[in-house]
Amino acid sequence: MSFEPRFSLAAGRLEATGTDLCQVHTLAMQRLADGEDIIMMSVGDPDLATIERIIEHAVTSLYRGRTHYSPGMGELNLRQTIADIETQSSGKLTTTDEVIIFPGATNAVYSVLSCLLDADDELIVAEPTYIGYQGIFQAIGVQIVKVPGKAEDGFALDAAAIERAVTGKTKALLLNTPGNPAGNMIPGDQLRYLANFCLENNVWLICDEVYSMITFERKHISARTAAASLENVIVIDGLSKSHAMTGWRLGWTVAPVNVVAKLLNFTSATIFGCSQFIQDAAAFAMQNDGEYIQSITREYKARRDYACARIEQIDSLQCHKPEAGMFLMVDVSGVAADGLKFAQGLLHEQGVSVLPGEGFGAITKNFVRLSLTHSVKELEEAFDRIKKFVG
C-alpha cells in the first residue's frame, strides 16, 4: 500500500501558472549566479540604498526590545503616520481605523481579494495586468475579466469598455495606478467617474497605488481623492519602490471601517500581525522622506530619459515614455515575433535579461519590460548591447 498525495484546488491552479514567461529571468539568474556578465533588467527591485538612517532606526528599535508580537492592525504609531498623510494628500479625513498593515502590498492585494472574492465571482482588470497578480487571482480562483487600455496611448485606461464589461457577476475592479508594467497614471476626473458608477453597481473599487511617489510630469491622484464616497473604495500601498525597502516587507491598505473589519480577521488567522521594528523604521521613514521622494524621482526621471532616448536610435524599436514608475515598455514587433523570442535571444546572445510582455496580458505580445533600476552609465552598456543584437 502506497500514499497517494491529495493536494488542493488552489495548489493545481498555482501549478498551472505560465512559467515560460518567467523562463528567461530564472535563466538569467542562473548565470549570474554562475559568474556570467549579465545586465538584469527583468525585476523591479530597486538598485537604490534604504536610507541608512532607516536602517539605523530599525536597529535603534531591535536594541529596545521591540521583537515581540504587534497588534493584529498594526502599530498605532505607523497607522497614525499613513492616517495623516492621507488626509493631507486627499483633503478627507482618515483614521487610525480605517489603515491595516500587511507586510507588503502583494499580501495586502491577497488579502483584500480574499475577503472580497469568492470563486464564481468576477474581477474587472485593466490590461497590461502586473505579473504579480496572477498568482493571487489562481490561489483565490476568482473569475478575470480583462479590459485592454489603449495601446496606442501608453496604456492609457479605457473608462468606457470598463464600463460595458461590467455585469451582474462583478464583485469589483483592481486599477493599479501608476501602472505596472507601463507607467501610466489614471486621470482624477476618471477616477471619480468609474468611483461613482462602481458605487452605483454595488461594485468594490481596489486601487493599488505603490508606485504613487515615483511620478515624473505631474502628480499621483489617489482614488481616495478624486472619489466623491469612499463607501466601496480601498487604496493599497507600500515602502517597496519608494523607499527603496523591498526586503523589508511592509504595505497597507485603507479602506472603509467595515472591510477593515474584515481583513483584521483574516489578517489575524494568516500572518499575526508584522514586525514590530520594521513598522517602526516604516513611520520613519514616512515622517523623514521629503527630501530622498524628491532625489530618486529625478534618478529615475534621469534613467527614463536617456532610456526613451536610446531606444529612438534603434531602427524597429518602439516605446512610449511613462509618466511613473521604474518601467519601460518596448515594442518589439518589428525585429521579433514576439516578446518572448526577443527576450530570448537578447539574452543568449548578449547577456541582458527583460521580461516578455505577454505575461502583463495579451495586448503586450509584442512588448518587453525594462527595468529601469540600473544607473544611467550602466543602462549605457545594456542599450550598446540591446543595440548589437537588433542589428
Ligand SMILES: Cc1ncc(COP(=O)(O)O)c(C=O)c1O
Second form
Amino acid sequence: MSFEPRFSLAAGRLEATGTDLCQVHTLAMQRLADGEDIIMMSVGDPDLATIERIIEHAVTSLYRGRTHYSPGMGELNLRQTIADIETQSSGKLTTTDEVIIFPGATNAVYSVLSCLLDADDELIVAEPTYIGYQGIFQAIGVQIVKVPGKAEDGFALDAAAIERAVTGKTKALLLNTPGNPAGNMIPGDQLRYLANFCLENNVWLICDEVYSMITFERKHISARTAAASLENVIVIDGLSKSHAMTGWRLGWTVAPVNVVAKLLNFTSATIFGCSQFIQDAAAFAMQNDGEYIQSITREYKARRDYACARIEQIDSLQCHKPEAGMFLMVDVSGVAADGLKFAQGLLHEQGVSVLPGEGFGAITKNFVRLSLTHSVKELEEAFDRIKKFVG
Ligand SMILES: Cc1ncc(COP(=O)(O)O)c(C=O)c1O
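What would you give as the form predicted together with the ligand, now that the form predicted alone is on the page?
In what comes next, the whole complex appears, and the chain from above leads the way.
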C-alpha cells in the first residue's frame, strides 16, 4: 500500500498565497545569487546593521549563561521596559501583565488573530494592507472585509467606510499605523473614534505599529494612546524595523490582561518562550536607543526626500510623500498596464527589483512599492536605472 499524503485545510489555504506578485522578488533574489548586479528594492529588511552595543550585550548575555527556557510571557526586565515606555508615551499606567513577548511582530499578529478569530469570522482590514498578513489570514481561514483607503490622499484611512463595513459578523478591525506600504499615519482623533466605535459594536481593535519609531514630520500616535478605553484595544510592535533587528525576531503585544492570559496559552503551545539573550539585548536596546532612533529617522527621511525628488523629475511617475516608514508607493499607470508589468519590465531591463502594488490590494494595482533600504548614494543608481527604464 502506498502512502497518500493528506494535509490540513490550513496547509491547502496557505498554498494559495504564493502568487505572481512575489515572483519578481524571487527571480531577483535568484539573479542576485547568480552574481548579477541587481538592486533589491522589493523587501523591507533594513540595510543598516544592528548597533554594536546591542550585539555586545547579547554576546555578554550568552556568556552569562542566558541560554535557557524563558517564561512564556517573556522576560520580566523586557516586559517592564516596554510597560514603562508605554506608560510614558500613552499617559496610561501600563503593567507587565499587559505585555507579552513574541518572536517578531508576525508571530504576534498570528497569535492575536488565532486567539480572537475562528474560520469564517469577519475581520476588517484597511487597504492597502501589508502583504505579509495574507498567509496569516489564509492559515486561520478568516473572512477578510477590505476597506480601501483614500488613494488621492496617500491612502489615508477611510474611517466612515470602515464604520459602514462593520456588521453583526465583524469580530475585529486590524489597522496598521504607520502603514506599510503607503507610510500613512492614522490621526489620533480617528483612532480614538474607531476604538470607541469598535467598543460599542463589540469589536476588537488590533493595531500593528511596527513603524512607530520611524516617523518624519510628526510623532506616532498609538491606538492605546488615542483610545478612551483600552478594553478592546490590542497593540503590536517590534524591533525589526526601528532597530534594524529583523533577524533577531523580537516583537510584543500590549493588550488587556484577559487577552494576554489567552495569548500566553497560544505561545505556550507554540513557541514555549523566546530566547533569553535576545530579550536581554532587546531590553538594553530599548533603554539606550534615544540617539540611535533619531539618527535612523534622519537617514530614512533623507532617503525619502531624495526618492520623492527623483520621482518628481519623471513626468510619467507619481508618488505621495510617505510620512513614516521605509517605503515609497509609486503610481506607474502613466507607463505600464499595471504594477506587475512595470516590476517585471524593470527587473528584466534594468535589474531593479520592486514589489507590484497589487500584493497590497486591488486599490494599488497600478503602483509599485520601493523599499528605501539603500543609502542615498545607492538610491542614485537605482533611480538612474528607473529613469532609463521609463524613458
Ligand atoms: C506592517 C508590518 N507588520 C509586521 C511586519 C513583520 O515584523 P517582524 O519582523 O517583527 O515579524 C512587517 C514587516 O515588513 C510589517 O511591515
